[in-house]
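One chain comes next, on its own, written as C-alpha cells: the form predicted on its own.
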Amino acid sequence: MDKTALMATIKEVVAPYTKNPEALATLNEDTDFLRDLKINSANLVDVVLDVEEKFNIVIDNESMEKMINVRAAMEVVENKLAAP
C-alpha cells in the first residue's frame, strides 16, 4: 500500500471521531490526533481499534502508545504490515 492510500485510510478511520473538521481536510503526515482532531484520548483507543481491524493487524500497547499523530499511526501500519 503506497502512502497515499494509506493516508486516506487513516483519515476515513478518524473522520468519526474529530472535532475538527477543517483539521481533517487538510490531513497530513504532521496533523496530531489530539491536538489537531480534537479526538479524546478515549476516541483515539477506538481509532486505534479501527485501524487493527481495517488493516488485519494486531497493535501492541507499545505501538499504540506512540500513535499519537498520521505520520506514527502510518510508522507502525506499515511496521506491522511488512512483519511476517
Contents of the next structure:
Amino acid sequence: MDKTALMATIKEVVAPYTKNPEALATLNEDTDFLRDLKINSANLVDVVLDVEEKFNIVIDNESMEKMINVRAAMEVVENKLAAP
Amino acid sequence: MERVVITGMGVVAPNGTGIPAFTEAVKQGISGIRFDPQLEALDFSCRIAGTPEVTEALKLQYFDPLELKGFNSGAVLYGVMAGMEAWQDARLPGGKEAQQPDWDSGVIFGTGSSGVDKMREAIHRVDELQVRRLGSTVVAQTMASGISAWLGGKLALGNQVTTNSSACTTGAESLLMAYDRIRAGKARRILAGSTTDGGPYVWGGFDAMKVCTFKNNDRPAAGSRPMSATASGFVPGAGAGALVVESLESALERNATIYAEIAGGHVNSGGQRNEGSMTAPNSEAVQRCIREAVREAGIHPDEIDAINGHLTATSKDATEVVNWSLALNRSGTKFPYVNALKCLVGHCLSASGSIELVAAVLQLQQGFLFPNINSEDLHPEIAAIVPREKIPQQLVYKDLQVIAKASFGFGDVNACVILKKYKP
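Could you please show the structure of the form predicted in complex with its partner chain, as a counterpart to the form predicted on its own just displayed?
Below is the whole assembly, all chains and molecules, this chain first.
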C-alpha cells in the first residue's frame, strides 16, 4: 500500500473521533491525534482497534503506545503489513 | 428554609417518549404494554412488557454519532433523553455552548443497573480472551453512576453529580434528595430522576421469582392490572423520568414556569422485620412513611385530593390501599382519588418512581385523574375501603391541590412525596 492510500485510510479511521475538522482537513504525517485532532485520550484505544480492523492486523501494546500521531500510526501499520 | 418547586420535566415511557406524547397517552388511557417476541423466544413465563419506542433520528437529537458508536445502554439512553428534555423544558442553559460548570446546578439521577446489555457483550468478549477488543465504551455505559456522569457532562453541571439506588423507590428518593439539598442551601437546581435498562437480562430475575404475570400473554394492553381482583403479577417495563427541582427563589429570579411545589416527603425502611422482608413491605413502616411525609409537608391528611400509588398489580395492592387508609385515617367516601400509572406502562422498576412523579405533576398542573384501565373488576378488599368512583376508569378533569405519591421497593424501603399546586 502506498503512503497516500495509507494516510487516506488513517484519515478515514480517525474522522469520527476528531473534534477539530480543520486539522482533519489538513491532516499530514505530523498531525498529532490529541493535540491537533483533539481526540479524547480514552478514544485512542478505539482508533487502534479500528486501524486493526481496517488493515486486518493485530497491534501489540508497545506499538499501540507509539501511535500518537499520523506518522507513527503509518509506521506501525507498514511494519505489521510487512511482517511475514 | 427554602421553598422548593418543580420547573421542568422529561420522560421516556413505554406509552410515550417526550412530555407531549406521554401526557396524551396518560390522559387517553393508552397502554404501552406490548407482546415481546424476544421474551417468547427465550421461554419467559411473562411475554409482555413495556419498552419505550426510541427512533434512531430521536437518538441523534441527544447524542452525537461518536457517542452512539458501540452504544448499548438502555439506562443511559433513556436517562439522557429524559434528563435533557427536562433541562430544556425548564429553559436552563447548558450543553455544548456552556464554557464553565454551573456550580449551583447538579444532578441526582438513580438507577438499579446500567447497561446490562453492554455488560453482557463485555462478558462474552472477556470470556473469548478478547478483553483488549472492548474499546473505551464499556465503563461509561455500565458504571452505576454512568447516567449522572453523562448528564453532568452534557449539561455542564458543577454541583453534586451522583446516582442513587434503592430499587423501586429510587425515583421518589432522588427527588427527595434533591429537595433536601436545595432546602439546605447547598444547591439551587438539581436534575432529579431515575432510569432503568429493560430487556430479558434485567427482567429474567423477576420472571424467575414469578412476580410477573404469566396469565396475560394473549392480551398485552389488558395485562397490567393494578387494583384488580385478577391482578396476577406486574408487567416489566423500562424508561426514565426526570424533574428539575429548584429553589423557589431561583425559579422566580428566572421567571420560570412552576409546575408544582414539593411540600415535603419522607424516606424510611421497615428494617425487614415483622412482615417486612427483602421482597415484602413492613406495613408499619409504610404507614409511618406516609404519616411523616404528611407531617413534614405541614398539611392535614384530609387535604390530599389524590394518591398516585405504587400499586404494581400484585396481591400486595390491597395491602397498600389498607396502609394508605390507616396512615391517612380516611376510608369510604372520604378516601382520596386513586391513580395507578402502572396500568399503562407496567412496572418500570428503578425508573417507576420518576415516571409516575412526572404523571403526578401533570395531574396537579393540568387538573385531571387519568383512566385506571384494567381495574374494572376491583379487588374486593380494595372495594371495601375505596368507592368505585374514587378509582376512575375514564379521564376526569378535576382541580387538584395536593397529590401524595409513594413508591416502595425491594429491601423493604419506602418513599412518599407530597406535591401541591404552587401558590405565591
